[in-house]
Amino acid sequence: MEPLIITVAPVGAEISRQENPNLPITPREIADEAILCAEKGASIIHLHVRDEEGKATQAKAIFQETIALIKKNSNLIIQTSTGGAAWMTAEERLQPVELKPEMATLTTGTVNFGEEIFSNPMPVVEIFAKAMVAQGVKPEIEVFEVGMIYNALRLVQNKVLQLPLHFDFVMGVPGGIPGEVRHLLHLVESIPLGSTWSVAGIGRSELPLGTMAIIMGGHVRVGFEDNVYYTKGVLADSNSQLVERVARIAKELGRPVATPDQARKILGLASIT
């Protein structure tokens, strides 16, 4: 199998310090957490940022500051979120792509998201995809339900995107596909041959789905955006603790963990940058 790519999502848009007091919020805190995660085996940081009040923002200047701090002391692949938060406008969400990160997320459909609706009409998805292509940014197709795979393939048919694609299956969000192994198998079987994929299990599904991904040859995302617990009822001390556990399980199962440069090769980033 290819080496395992571990993505860390340390912040997100919804989690607060009331849910886990160890949540990094400032650019310096996020960068310091990212560097620790890199030392434990992460090769990609899925990046959200917060404003001075700790609220989710897509402000380009805050992304720029955070990215510069991360790059100063690590070789991590920067993957900016264009999901932002469900209440943001498309124009707000797209801002960090202008910074030309190596990767950015591209959610290819609309989904119920807890009590909210995460709106991604196909005309907006196409605008996002074209902006990423124009900036030389590799999209990670964010899949909350199986129809989003076929929406991504429509973009390929319309010559907006090219194969191979990289998918991230976000599983267990209330309103999206449940975080169960049988659904993971269905998603993996639904993507084109030659695609790469990772799984982001939400809450208690993070560990079992991540372990299955290691066994199946996929890749894994962990972090406070998806899950703030280490075990049932026990808060994680840090994002790096969650990264370290996945790296340890991979080692036990005989699968090496990818360095950032190995991840670049697996994802085809060397031909993009």
Contents of the next structure:
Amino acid sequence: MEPLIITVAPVGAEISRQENPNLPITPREIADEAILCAEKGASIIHLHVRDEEGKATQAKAIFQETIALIKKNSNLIIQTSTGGAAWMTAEERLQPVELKPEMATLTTGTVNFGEEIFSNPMPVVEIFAKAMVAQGVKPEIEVFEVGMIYNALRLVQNKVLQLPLHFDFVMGVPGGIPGEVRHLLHLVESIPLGSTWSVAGIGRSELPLGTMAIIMGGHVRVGFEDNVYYTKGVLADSNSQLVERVARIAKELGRPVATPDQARKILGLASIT
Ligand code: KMH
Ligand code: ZN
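Switching conditions: you have the form predicted on its own, so give me the form predicted in complex with (5S)-5-amino-3-OXO-hexanoic acid.
The complete assembly is shown below, putting the previous chain first.
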């Protein structure tokens, strides 16, 4: 099996310090956390940023500052969010792609998101996909529901995107596909042969689904964006604690953990250092 790519999603757009006081917020805090995660085995950072008040923002300048700090002390693959927060406009969400990160997320459909709607009509998805292709940014297809796989494949049919695609199954969002193993099996069976995939289990599904992915040859995303607990009722001290656990389980199961350059090779990224 190829080495395991661990993605860390340390911030997200929705989590606050009320839910976990260890949430990194400023560019410096996010970068410091990212570097610790890299030391523990992460090879990709799925990046959201916050403004001075701690509110989610897609402002290019804050992304730029955070990315520069991360790159100074790590070789992490930068994957900027284009999901942002559900209340943002599409124009706002797309801004970080102009910075030409190695990767960016591309959600290929609309989904209920707790009390909100995470809106991604296909014309908007197509604009996002074309912007990524134009900037040489590899999309990670964010799948909150099985239909989103087929929407992504329609973009391939229409020659907007090319195979092989890399999918991330975000499972357990209230309103999206539940974080259950039977659904993970169905998602994996639904993507074309030669695709790569990772799973981001929300809340208590993070660990079991991540473990399944290690066994099945997929990849794993962990971090406070998805889950702020280490075990039931016990908050995680840091994102790196969650990364370290996945790396440890992978090693126990005989799966090596990818370096960022190994991850670049697996994902077909151009920029092997
Ligand atoms: N915050 C969610 C509404 C992404 O980063 O691409 C969307 C999200 C997905 O987090
Ligand atoms: Zn995100």
